[in-house]
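Below, in structure tokens: the form predicted on its own, a single chain.
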Amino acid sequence: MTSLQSIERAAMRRDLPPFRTGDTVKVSVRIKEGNKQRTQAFQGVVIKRHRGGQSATFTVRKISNGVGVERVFPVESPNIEQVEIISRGFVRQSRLYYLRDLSGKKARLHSKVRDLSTLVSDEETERRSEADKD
């Protein structure tokens, strides 16, 4: 491992949940307007995860007033306050571009219970267990 990779690994965010393509998420984004700040929620289906490390992004798609809206979020952005997983979707593809052509009930994804223990780090499980004890 190079020194650059070790620096990037140390600076990565660890507060985001382990979401994947197909999951319905609610992303809380901090928006600055003039000298005021507010939080805006964007809820939709994750249709793509791109790369890893510092330049990782994910694309969320939702339907707003009958029009499909997609928004790309950098994972390491300080403007993202939190990502909340609303529901898990079971898909077998990493890119869900076919959802762009579907509407209504056809655009729904099936859900399936997944074992997420391999996705959560040991530090996170210890922190959650200590929080449950309190």
The other form holds:
Amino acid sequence: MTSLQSIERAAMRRDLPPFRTGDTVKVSVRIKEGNKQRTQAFQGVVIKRHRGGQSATFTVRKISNGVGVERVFPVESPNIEQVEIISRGFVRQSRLYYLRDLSGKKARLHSKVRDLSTLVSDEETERRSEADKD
Amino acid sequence: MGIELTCKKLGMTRLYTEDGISIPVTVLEADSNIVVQKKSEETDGYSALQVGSGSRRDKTISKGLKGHYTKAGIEGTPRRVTESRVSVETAAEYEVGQSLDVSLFNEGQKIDVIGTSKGRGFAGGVKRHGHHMPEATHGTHENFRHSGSIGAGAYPGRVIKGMNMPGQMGNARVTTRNLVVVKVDAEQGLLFIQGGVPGHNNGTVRVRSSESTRKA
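Shown: the form predicted on its own; wanted: the form predicted together with its partner chain:
Next comes the full complex, this chain leading.
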């Protein structure tokens, strides 16, 4: 007996840190132009984590030239090369739609976590525990 | 007709290509498929493979079927018995008692999936045939999801056969043709097929190669 959940879970990537809504992240996106490839960064606040498994996406919001820009990324897509947590914001909602109505100083999130060194991917956690053993 | 493999529909998910393109896939898990009997031109008048699939409790099958399984020398009691018409040459490749699995299919191959569609019960013309709904305003009275006219008057004086009308929708055998196998996981007995297949999750479907139904 195999369940769809177990199939999806087995295929999940383990190289991303455990980012949440409210975190400011820097997403490295692979972009293909003709036959050239380059990496583009998109930095902003995660306002939504949507669904799970292979269909999971997250939405990042940033203010670009005074205009609010939101981009939705599929978590499992190989085009998402890396997600780096810049800061962890303290929020009480799971979907931060209220940020859309705020601007300037009001749209800031405060943080209760200063030390981000523990917010690492599953892969990195394993690597560290291996290193501790030696 | 080719060999049909009985599978369970696990549900839909998605796979990503190297380029990051998302492919919607249905995951099918192969049941235990065992050849129970080989039918031949001499004894039965046609050539076919009889395949037992799934399993059920020993005491729930009839003694006749039990005897049939014992004769084939099969351990356990398959739930279903299905038959696939195959050529004499294909039949010669298989033995009674032999197991069939997903290795029948290759990545990129086109397949047909046969299943029982989701039952919608007694459905009206709007849902069943996509009829347009009548105007809801401008004086309409008690006429919301009705179909329009179903024919003329005194001539022909009857409704033409095959007119789209309300009735049972779904819960019928449906074949979806020319689906593409995206991935074959022989270890876990899984088939990843692009797009949807008939029926609800955990339903039973049968898979065969599309090539096998093509006329020569």
